[in-house]
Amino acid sequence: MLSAALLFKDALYGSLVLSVVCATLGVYVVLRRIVFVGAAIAELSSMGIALALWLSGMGWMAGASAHPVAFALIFALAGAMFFGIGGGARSGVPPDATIGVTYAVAAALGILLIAKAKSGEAHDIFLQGNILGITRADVYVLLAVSVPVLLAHLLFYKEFLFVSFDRETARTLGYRVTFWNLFLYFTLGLVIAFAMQFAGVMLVFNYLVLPAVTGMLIARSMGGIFITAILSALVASFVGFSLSVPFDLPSGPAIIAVSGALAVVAWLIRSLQRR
């Protein structure tokens, strides 16, 4: 299994980087109950990729397909900032409805755009991604994005924690709640935009949800939840990736299957502890 993984070692390294940073942010996504915000931002990012491919195919913007990350980044960050300021709430539209509309429209437009693009396949871009295609240069790009985000979350751990779970106390202590909330959403949009280039919607959504759920089931403290989430994401990435190569399976779904198995094991452990 190890030798199979080493055949695509750069892709494995990339998936491990994605698993760490997405699992870290996923704890906030799950505990703040904004799971579908992550899904909506991922769809906006994928729509940006589709738009880049469509514009390039139409000849309106030469080289757009070579740099879809710029388009993905614009749409992902715009969506993150929109949700971060509570977009739609002032107009009386429920937040979950706003998220649902954004998700549905972004997904539909993305598929329509990719259907008319000269290159790319909707199945690969919107579902599986192309994680086996990660190169050494791509790993460096992922590290350049992930390391600053992880450092920011480490340095401002207390601020992010307060504004996420006890806003009134944060305001009382003088924290700029709106600023830190937007900063959190900004890091989420940034990571999703780059992760979408290599992992696709399904795998990104998995990294944001399942490891955090596993951490919540096993750990009893916030620090423990983060550590467990990261470890479970790393294990799922390595095992799923390693199994996918020799058995000729899609790497993304294989990783998701292992993540699901780990979550089930965590649930069983939690159930036994309660008894």
The other form holds:
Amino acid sequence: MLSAALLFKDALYGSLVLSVVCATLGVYVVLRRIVFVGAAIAELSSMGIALALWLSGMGWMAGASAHPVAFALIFALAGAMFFGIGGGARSGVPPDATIGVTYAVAAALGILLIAKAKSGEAHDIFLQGNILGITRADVYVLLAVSVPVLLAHLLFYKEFLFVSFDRETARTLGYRVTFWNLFLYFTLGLVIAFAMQFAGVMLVFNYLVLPAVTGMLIARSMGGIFITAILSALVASFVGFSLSVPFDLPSGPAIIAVSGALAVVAWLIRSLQRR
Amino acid sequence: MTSLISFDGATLGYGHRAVLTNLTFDIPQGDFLGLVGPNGAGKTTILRAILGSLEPMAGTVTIAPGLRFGYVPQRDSVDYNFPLKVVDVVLMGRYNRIGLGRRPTKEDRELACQALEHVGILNLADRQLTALSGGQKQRTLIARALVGQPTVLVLDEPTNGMDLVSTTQILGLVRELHERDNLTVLMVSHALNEVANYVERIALVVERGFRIGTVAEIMTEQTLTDMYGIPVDVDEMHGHRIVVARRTAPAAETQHNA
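Moving on from the form predicted alone, please list the structure of the form predicted in complex with its partner chain.
First the chain shown before, then all remaining chains and molecules of the complex.
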């Protein structure tokens, strides 16, 4: 099973890199209750990819299909900044409704653009993700994005924690709350835009939510949640990937299924501890 | 006495809408001021101006140089989803001194423990914040404010949603901190009866205006009736002042609400 998986070792390495960085950010996503912001940004990113393919297919931007990440990045970061400053809260629309509108519209536009893109059918894979298609060069790209993001989170842990836990007090102590909040969302948008190229909406969403939930169920401290989330994401990626190759299963859903199983085990452990 | 905070003809508001106009008062060193009034009257607006997050639309708000605020937010404004130990929450009060990219040192932890001892919950240092009672959570937030060695302690509705025992204990603790450490305290509350028996001065912020004075000056039937616009009785029981709104006929009530 392992030897079969190692035939795609670059894909395996890529999914492990995604596991670490997404699980780390996922802790904030889950604790701050912005799970669907992650999903909406992923859809915006996917819409960016679709737009690149459509423009290229129409002959208006011939090179766009070669660089869909640039389009994914623009939409993901714009979405991250929008939600980072409050997501139109001043307009009186409830924040979760704004997230829902963004998610639905971005998903629909992505499908419409792909449907009309001349090269669309061949490129559906960009929207669904193709984790097996990760090359050595892709792994380096993912590392080039993930390492600085992880270092930023390591270095500015207390700033991200403080503005997430109690923004009013952080503000009175002189913290630029809006800046730190936007910085946090910026790292989220950046990672989602790149992860989307390889993992697709569903798997990125899984990496952002399920490992962090497993961490919350098992651990009792912030450090414990980060470690458990990262470990569970790595295990899910490794096991899911290794099972998917010999059994000819799609890798993304296999990883998600293992993530789900780990979350259920964590929930059972938590339930037993409470008795 | 040295003035720490001065409002001079300050008009406060949001956008083009003024909430409070022409405020002039001082908060001297060693003061224990209760900022009292109903929700929406402008207490938080004054608080924001003091904490520097709201610029006056007109006039000035002057803060003495080097002033350090220890801020105790409303308990519900903190996100209890985060699994933090009590001592870790208190340490946040030192984050701005620790500096960017640095972790709390052993000395910071010792100071956090001292602050917890100061408010009487050192034994809870390693407990999860979420596992504490309302009163214990409030003590944790007060300890966090104290660990920054503030010049002024600012508390926003510290007894909101608390039972009688916890309310008495928290207000007693704040009074003790004021007397023992000669700490200047500014306490925001909507509960006049609670605050009046602990503070030294009251700033009353109501729809009809703003008035500031000693407890004896503000807690009179005439002043409160004028400010609230309904007949009010002020009584004394065992040295405590009690304010009771007189029962009014429905017609009068309607008139007031209108």
